[in-house]
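A single chain comes next, written as structure tokens; it is the form predicted alone.
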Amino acid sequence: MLFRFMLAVALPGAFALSGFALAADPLPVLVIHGQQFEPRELALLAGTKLKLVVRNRDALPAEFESYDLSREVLVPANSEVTIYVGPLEPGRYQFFNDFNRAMQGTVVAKRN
């Protein structure tokens, strides 16, 4: 009895506390809003693979695409999506929304 007690008391906080530890680590944001990417250099870890949130802020769907990192995907209005990059070689790598052309921007990955 006192271990089901224990264990009803110690789950949901071990589930808390590694929710705690996932929402602390710093993951790599791209924000789309007002027609941008933002910021429009982003600078990431080469040799890492990597998540990468693509958070779109605009009424508008915004395809992020990039032959460099190979990676195409569709993010709704005012939604994010995640996306893993990497490993990837020191340099730089172009990224564009497909349904504007116009909104461009480069992942800049250096060596630590």
Second form
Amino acid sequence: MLFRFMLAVALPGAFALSGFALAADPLPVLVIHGQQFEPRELALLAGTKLKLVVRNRDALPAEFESYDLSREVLVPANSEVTIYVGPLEPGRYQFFNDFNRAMQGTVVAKRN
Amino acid sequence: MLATAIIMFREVLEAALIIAIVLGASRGIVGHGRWVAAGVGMGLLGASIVAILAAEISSTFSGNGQAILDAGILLSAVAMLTWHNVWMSAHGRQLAARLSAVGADVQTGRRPLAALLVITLVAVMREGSEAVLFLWAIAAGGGQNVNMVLGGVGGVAAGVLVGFLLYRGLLRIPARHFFSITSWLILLLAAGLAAQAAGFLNQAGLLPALGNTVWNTSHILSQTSLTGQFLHILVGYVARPSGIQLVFYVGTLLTILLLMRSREWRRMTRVRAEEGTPGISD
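Please move on to the form predicted together with the partner chain, as the form predicted alone is already shown.
Below is the entire complex, every chain and molecule, led by the chain shown above.
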């Protein structure tokens, strides 16, 4: 009985804590600004599935594309999209803007 | 100008190749040209609507609206290609006979013309919406407008030309091999599109990756190269496929093959039964 009571208190508490931890841990953000990716090299954690925000601050639409990550997503002007990446093996993954191939960048997946 | 031409060429190429294969595969079906043309027209309209609503679509389904829309579009194309191929496995022989014996009247039954319209619509809509957005961006950007518009038009023309050349090439295949070759092409095309859809659903977090890089052949044949691009469109080549993409590819391939074979078996047993009846009364 006591155990069940403790569980009833502890479980929501644990969820609240993990929720807090998630909220405190910001999503990795890739910014498109002035026809450049910022940062050019984005470090991500290998081995986990994570959300990545691609934010376009330019007045032109972009298409974030990567053959290495097999991702292809349209990012309209002055807006942002969220995509899932991973779990990735440690390594380097190229990406580019399909509407302006001079814009290139790399995701670097590293173990903790 | 050249960069613009290349981007527009790549956008148009995928739709052009799909249309060429579908148009070739439906050879001999009366009225196929009209249905495909209607599909192109409706696809262009749909592409413009998708391009205008791009920002709204992106923000739906917690930012995954576009990936889900893309996956839906691709999977509906896979369904239509499947229907087309299964139908052709039952009627292809009759159509081949008609191609070689001019004037022979062949009863073709229910035709997959609606499938032709949807496949074309979907191919034009998906690739076209990106092309429209891109051209819109150029128009809004100002600067060397005229050059870039010229490049864009040149790219579109080149893409259509390659599609046309493939179509003409297909027509040169002798009638008795024609439908088996085009049905193999459609089979691989459909499997590739299904794998692409799986990629989008994984991107939206709706499907697991089942291993992100099952193998990596980007050093042997890069997907950025022209050959890699062609193979990606035609047979679904991916240099670094994920597990879920492989599952969708193989699953689609086997499903279509099985449906085609079962159609053929049913037809053959029917033919045998019809031939057998007079034998019994003898």
